[in-house]
Amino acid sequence: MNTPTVLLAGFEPFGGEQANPAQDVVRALDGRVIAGHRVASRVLPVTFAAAAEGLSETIATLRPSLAIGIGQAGGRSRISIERVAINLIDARIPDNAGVQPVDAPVVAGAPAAYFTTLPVKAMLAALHAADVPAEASFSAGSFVCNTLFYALMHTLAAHHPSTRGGFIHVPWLPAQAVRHPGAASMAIATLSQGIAIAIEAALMHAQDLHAAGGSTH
């Protein structure tokens, strides 16, 4: 019998930074076995066609329970589980292939945005009760990272229904927060643990917990 899986999907570096936590974070973590489940972890490229293209041909290949990108957010000082994907690509900088589109759709003629299927809230109870500085946050942003969100909800809500999917911002390592001074960071076993009890909380919990966790700005 085959064990189930999970997809974790992470970036290499890009912006002028040498390493990227979510690289780090995704193969720390490949191989894993969480909650009977297998962690299948892939490393993509920071560009708007190539990261979404490979996701989907990936999890048409792999066919897992969960599916979930990870990706960097510099000056975020915890592990941030997204709720919202918006069908927008207005980059601030260029990608990784010197791409730069403003005011785009990720998918024309599709829905303005699209929410997460991961229990958010469950997930931060679990990471809070571990002590693992956690937040839900409302915004992807418009780069490369929301476009992979988007993307992966459009193809699990056209072409596996069963699967539910979600994206994480993880904050600097401390390699890279030395460089940019006041920001916050995070040490890599940290993010690791955190990422490994976001995984088995969002594989615990078909139903997401009713429970406050809105924002009030």
The other form holds:
Amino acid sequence: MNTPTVLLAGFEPFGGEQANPAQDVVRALDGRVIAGHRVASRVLPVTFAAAAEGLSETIATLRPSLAIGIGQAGGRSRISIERVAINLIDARIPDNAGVQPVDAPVVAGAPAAYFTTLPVKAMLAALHAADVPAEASFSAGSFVCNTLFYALMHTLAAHHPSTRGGFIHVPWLPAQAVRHPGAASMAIATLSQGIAIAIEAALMHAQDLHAAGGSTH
Ligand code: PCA
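Structure of the form predicted in complex with ligand PCA (previous: the form predicted on its own):
What follows is the entire complex, opening with the chain shown before.
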């Protein structure tokens, strides 16, 4: 029998940056076996047109147990597990193809939002137990990451209800934060360890923990 799979999709650099921690971390974990599942990584272009292209085919081929997108959220200080994907694009900057949609849907006529199907609280507990800074987030923004997250959850809901999916935003790398005084960063070793722990916790918890969370933002 084939080893079950976890699909991990991370983005190329964008917005004038030379690196993207999301690209580095998915490459670092490609092929890694976590809780009996092999990680299959993909690096995605930061464009509205292509980010979700081929997503349904990849999922139909790999039939992953989990599908997780990873993106850079410059300025955030912790690994941020996203809870909600919204059906809205409102681009603060142009994407890597120079396209900057304003107030457009990701999928016309589709639901306003989807919740992640990852066990967020269990993943946070595992990360904190390993001393990795992590938080839950209620907004993945309205740029390309949210578009991928929404397209992923829409595809899973329609065609692959047994595959759980979600999105994780990550801080800048230290080399990027050098040019952003005052901004937090996370070293690639901590980030790789953290994403591996998050995947393991998701695989080990079919049900999420009942633990208080929430925030004022
Ligand atoms: N972060 C961007 C898009 C690509 C990435 O890594 C975002 O948060 O939308």
